[in-house]
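A lone chain, given as structure tokens: the form predicted on its own.
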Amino acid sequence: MSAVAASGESLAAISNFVFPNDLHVHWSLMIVLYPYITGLVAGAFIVSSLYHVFHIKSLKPVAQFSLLFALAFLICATWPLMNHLGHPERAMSMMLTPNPTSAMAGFGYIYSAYFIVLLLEIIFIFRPTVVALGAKATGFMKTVYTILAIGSDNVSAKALKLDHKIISFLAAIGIPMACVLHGYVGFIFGGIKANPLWATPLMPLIFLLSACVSGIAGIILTYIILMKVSGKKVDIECVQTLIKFLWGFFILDFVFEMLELFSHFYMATHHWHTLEALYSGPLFTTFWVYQVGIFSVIPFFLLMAMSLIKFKDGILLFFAPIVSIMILLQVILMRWNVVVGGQLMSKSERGATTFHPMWFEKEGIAVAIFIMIAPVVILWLIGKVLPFWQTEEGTETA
């Protein structure tokens, strides 16, 4: 009886003409998480580059932490893809025998190059700190710090000046690489001409701007939480600067998301009736109610108020984490509505279906939660080796 009821519910969720191969959503939670995690990486790296390249001095308190934040999430960036693959051991074949006409083949090279640049920048930024920590360490940790110091304990003014030049160079080339890393994901979707929801030149730009937004929001949230937990004083000027950058990037992100939708509406091509049915049907709640109504409009005005009005420190530190959480939820909803939403329409363009992820399947909710927790654990482990914060008096561990 339950099987019959379940079958009735699934049939009720299908509207009009839906082909049999359209009933199953092939790109599910893992493909939602993949661009979400890479976006956090790109956004966090840009925060660091605002200090190291553009010399925004007020961001100094989070400059080195944002690099470690990016590294922790970059380590886990491929996990959703590896889990999604039926044979993850074949992943290296894409890099060893690449197809130059395939956009997918580029990810392995982009990811590897960016990982190397990020790792080198962290090594050179932390080298003086690592040398100081290595001098006090013993046993295994001394070996670890020797490796991280690339075998050099030279911290003279001349050596540090050279390190600074290398850091500036790596940060400068890291910015376009971070943009390519995440803009490439938007390019993958934007290049699928058969899907009217995805096939737009704005898709790479929307993905990139949402990456900047999520990365900045992630840094604000983790910075305030860690400082509160450790009993340290939060740098208000740093938080205010991050809020202003977050508002600026979010203006662009939200405007381009709406422009992309309204351009479809204005042009009213033969695809519009399909998209209209999608946005007023399966995606109505997740897009209009949650992504736009709750997690875009409300944070927009909160960020505007916090950027233009001088609030008391306590009020700012109360609303900053709240608005950051709302922005992080907005971005993951955007990923969901693009990745999953684009697959809810039938290839006939005259029907739609629904998708509800399960908890304990291969690409289910439990696995997604585990993958999102993993970078936080890795970041905590990194904090046991390298300090998150740099003070005037010296180095402090996380």
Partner chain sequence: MEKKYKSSYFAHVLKLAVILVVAGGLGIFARGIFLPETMGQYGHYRGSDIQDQRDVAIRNQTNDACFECHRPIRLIHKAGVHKTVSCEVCHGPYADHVKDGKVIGKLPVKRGMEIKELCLRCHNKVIKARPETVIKVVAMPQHLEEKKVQITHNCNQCHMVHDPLLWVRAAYEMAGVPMKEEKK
Given for the second form:
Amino acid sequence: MSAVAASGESLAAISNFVFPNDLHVHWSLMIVLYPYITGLVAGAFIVSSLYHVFHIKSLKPVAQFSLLFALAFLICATWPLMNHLGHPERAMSMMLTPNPTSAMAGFGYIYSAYFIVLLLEIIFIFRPTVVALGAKATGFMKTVYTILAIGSDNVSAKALKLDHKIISFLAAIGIPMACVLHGYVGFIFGGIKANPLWATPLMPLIFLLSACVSGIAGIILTYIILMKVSGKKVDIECVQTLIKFLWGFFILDFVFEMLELFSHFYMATHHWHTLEALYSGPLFTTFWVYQVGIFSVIPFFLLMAMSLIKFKDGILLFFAPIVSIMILLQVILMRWNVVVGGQLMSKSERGATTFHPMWFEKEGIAVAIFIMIAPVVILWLIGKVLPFWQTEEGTETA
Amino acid sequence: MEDMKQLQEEIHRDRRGFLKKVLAGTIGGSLLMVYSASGREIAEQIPGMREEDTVFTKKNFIFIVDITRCIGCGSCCIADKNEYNVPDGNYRTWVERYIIDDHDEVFVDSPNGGLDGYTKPRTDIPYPVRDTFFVPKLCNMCEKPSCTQVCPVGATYKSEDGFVLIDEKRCVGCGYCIQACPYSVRFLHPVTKTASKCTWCYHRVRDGLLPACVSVCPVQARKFGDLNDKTSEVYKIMREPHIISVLKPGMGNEPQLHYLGLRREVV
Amino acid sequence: MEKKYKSSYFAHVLKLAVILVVAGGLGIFARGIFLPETMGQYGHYRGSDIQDQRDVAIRNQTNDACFECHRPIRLIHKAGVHKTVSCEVCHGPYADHVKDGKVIGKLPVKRGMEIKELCLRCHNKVIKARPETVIKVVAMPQHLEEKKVQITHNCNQCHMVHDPLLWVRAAYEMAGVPMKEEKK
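Show the form predicted together with the partner chain, please, the one above being the form predicted on its own.
All chains and molecules follow, beginning with the one already shown.
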């Protein structure tokens, strides 16, 4: 104990000195949104893979929808980044001259590859539907459907068999890719040794788990809302299964988040002295009160109850959206506490700065809200072209 | 004490005389003078630099900051701001004041990065001061820089001659290098919207001049030189027994910026 | 019984494959066009940036640069106790004053009580962090009280700014008093 004190005590004496260049928080709301959105994508994709690859039959109602959900958010995933860059017109340099040693350089390629896989999977899964819709459509919509069907009208058993093989393959490589996409986003932070809050090998894992959690929660919420709005019947078994998965992933997610913190606390290196000051100071409210206290502990027990006890359908459908919203907030709080929280602490190890987002600035709250609404609008537009839900008989053929 | 009074009168009379002579002379004289004073004619400060014609210099430059000499005047900060027109609130170099009391509590401040000098003593130190000193900070020019490692596009790089530089024409302004720098010497330039930092005045050095901060330091607290040159001051310092250390050695960045007389409290 | 289709059963797969290959090819082609010419010349960066870095304008010169024109000051400054103090710190950078040997602008000159501020930036005793072996410091207003003058006196009333001991030394000489070499 005294050995730690000997070298640590004087350093631990926080006298609130922040390096002059550390007063600015460079990564703000946009960089909070970016992992949040990619997380939703990865999570939604995993829901669809649970059906397509792992054959969790009860998830059939949302299997198709979650792909479109993932697509809508994936389209917007780069928006916050582009808005954040000082020179967005040079963004293509990341593809042009990716620096092999940079954790960030891979993003362009990983993102593009994932985009292609997702798009292909959607094209193949929806092809029979698209061909059928195309046959009925006229004018502009007919062109759209022809393009989406890649100019082919062949939905013979032979063609579908081929499609099915390709779909299985795409879904199979899609899972590791979704994991890479998001685990990698975690690594962008986890690989920064200069920042003790970020520099942990657990970071990719935590990011990945919270991605799954937010994706599943997003699907539950939108599924129930869309069903209620359109007056269709909610598939209770599907929701129950989703809730179970949500609980499972959330247990892992929450436990790892706490383990990460606990390891830091227990090892008590000189980094802990800064982290301690951070968690008990500027991050106290957003981390302990909101992220952990309200939006983790409460949903944790709610999910446990919903998974273990068989409630009436009405009660389930009442609590499922509430829990989903809480989980969605938990994840965005976690992103905030990691991304912004990590920068509050100065590299001087002696103090912290503050950060309050403004409503109207380049990377302000208004823009953030706009970027979060955009995928919903895109999803709605996609809904005009492709059906979210499969019909009772399953995939319809002409 | 009568002496003293006389003395003062002398001084006063004398001062006026000097003022007339000296200053009038200066201005009058300089008005008439036409000189062709270009940078080239200024004597070289780094011996042999202007003869070099290779892309990279063969010299092995290091920077030494002598904590025991710094008076915290902020001349370096002024020169640096003038050299690069650094926007307010961003610092390529800055000077920190450390105060350690006899209860081992450490107090650090750096108002406006030391640019305006230190005018006031700190009044919030609860116990008698054991030790107090100034610590100038600048780019550490790491042997293993973490900033260049993370740059996604190769806009910041370590040149063959050991300088870590930023290509303003290619930087995308993502800010990743700013996060990665353990010493917080980088900032996002509000005008060019690119990352920016101290370059040890690469352009001056390649022109045979010392970095601006080194050149103006009135007490030689900042030293810059070629480690290959056995006659250079930095070589002598590095091979003699001194307390020489680098900042945050645990980061593994191996800075080429060395501190003479650094206390362990300094981060 | 089989329905007749216009396209073969693998047509879409083939077309997609072609699209992907063409897109990839276009990407490689675009990379060739947009890649900076000297990229990778010396490492993973634009080689010509080395020259760009060297071309950054030098704005501060040395004291010698000022002496070229300000001859009288040179005589004073170079021989005085302030020879290590940079003109440009007190007056501003060379580039704002002289270009191609011609004066292009005026440098600011501190006047009045600004001068006192300037001097105390380096010589103020209340800032304890200053190593006293390196610089002589004075306490205000004790320094003026010691000299039996009003505490409103400005530093440059007794100290020539460009060589603060010039007049002092001269005064001692006139008074025939030997100057204290070392205090304390």
